[in-house]
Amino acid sequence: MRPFDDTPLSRDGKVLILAYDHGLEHGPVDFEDVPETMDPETVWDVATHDAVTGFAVQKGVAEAYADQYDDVNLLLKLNGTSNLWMGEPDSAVNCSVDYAAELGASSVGFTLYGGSNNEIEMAEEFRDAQETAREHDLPVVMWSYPRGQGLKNDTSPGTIAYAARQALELGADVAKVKYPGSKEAMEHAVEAAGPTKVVMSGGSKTSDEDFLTTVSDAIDAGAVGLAVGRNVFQRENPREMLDALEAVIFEEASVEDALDYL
């Protein structure tokens, strides 16, 4: 396990990843609430906020804009699959670690669908990416999302703990996992991850208070931060939400105090 706190992805040991890989994973529907977010430059501008320690995008978006935003820490997503794909969960490798480093990435991300019929292939692809990332001294974030025809509940406490442990066992520096429903279940996932850092997936847009409460509970449970997309860029006030998240994650402010930013 590589040292984590001395990387650009970490700020005082905490993490706030702004994810904008949704155009591939979900399609344009995720931009309909705030149509200007269809333009990647709009969200790149949001990613310049001091709270953002990594901006997760796919290769094409990085190629188009990364050289214009030297003040944004690029987290290049190495794999991803469109929502048009209707088969058993899988994720195409769209970018190499070598090319991510060439584009100026300071970290890389990789999705693994544990429990899918395609898990073995994805794990082997992750092995290659993780070992090459070590050569470039780039931290690796695993989107650890158990999913597949044999999985009945992808957010149960046991499943999320397994997802966090799988990230550790395969060599990820950071595990991005869904919130398992309670602070106690999140504590179990953090414990299962050992030295691998755990961040909560932001998920679908919810109310300001509900979202900040869940983030606060995850931090209290030992998560080091958040990887969020829709709960920031689907709002009319994304920078104000990042102000609030900065207070909760980095300053350990209460939800009530964080809501004042909104």
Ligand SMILES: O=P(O)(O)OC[C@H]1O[C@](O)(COP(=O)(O)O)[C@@H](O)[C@@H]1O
Given for the second form:
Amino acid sequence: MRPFDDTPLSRDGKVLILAYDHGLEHGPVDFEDVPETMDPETVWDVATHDAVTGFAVQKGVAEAYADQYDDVNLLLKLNGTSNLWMGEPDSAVNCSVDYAAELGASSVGFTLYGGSNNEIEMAEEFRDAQETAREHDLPVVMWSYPRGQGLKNDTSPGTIAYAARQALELGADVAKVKYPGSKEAMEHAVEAAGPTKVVMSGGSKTSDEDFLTTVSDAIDAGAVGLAVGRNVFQRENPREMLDALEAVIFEEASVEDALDYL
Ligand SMILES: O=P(O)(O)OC[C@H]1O[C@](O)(COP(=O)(O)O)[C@@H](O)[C@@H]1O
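Right, the form predicted alone is done, so what does the form predicted in complex with this ligand look like?
Up next: the whole complex, starting with the chain shown before.
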């Protein structure tokens, strides 16, 4: 496996994933704020921004557009489930790593719901995906989301540190975790992940300043970057937000300076 920093998912050791799998995970409701984002082409255009090291989409969206956008670093999300599913957290494997590679993916993503009653099957599916990704030399991002009936708080510092560690133990190159509420708790998660890189998960849309402050705190805590969807594509100025994120993540700009882009 080539060093992570030599893969397209890394730019100078940092990562900015733009996620656009919400049509499956949440449904078209996520596109209502900016109705043009219902059209995948609108968000593929946003993903051509230089700061984006991985554009995370499901197979169908990749099949329809990847050929047109060979300048976009495709991150194929291998599993995913709709919000219509009412059972214990689970995620169907919708795409094989072989097919992701055929579609031109330069990295792959996989959700693991640690703590779910389906964790065992999901971990076994992850094993197959991770080992095949190694054969293709593709970095693996784990959406490491402890969730399920036994879990009271899925963003507590202990839970997020466990999520980060689980990603390391199972062989992910990058752990995508929710922000655990403070810089100290994020530092603990980064420490728990050891050599696995940690990126913060964007979450629902917040104000420009609050969002950039959290991202900046996560970077200060040792996270290598961000995986973000709604906080970019639910804005009228997604490219300007990417300019601001580029400044915070890759240039370590202050929040105050980054806000000048908006
Ligand atoms: O499971 P949740 O918390 O509803 O969020 C899932 C969504 O969040 C992401 O992981 C990141 O996107 P956001 O930044 O919009 O939260 C997406 O890839 C995914 O669709």
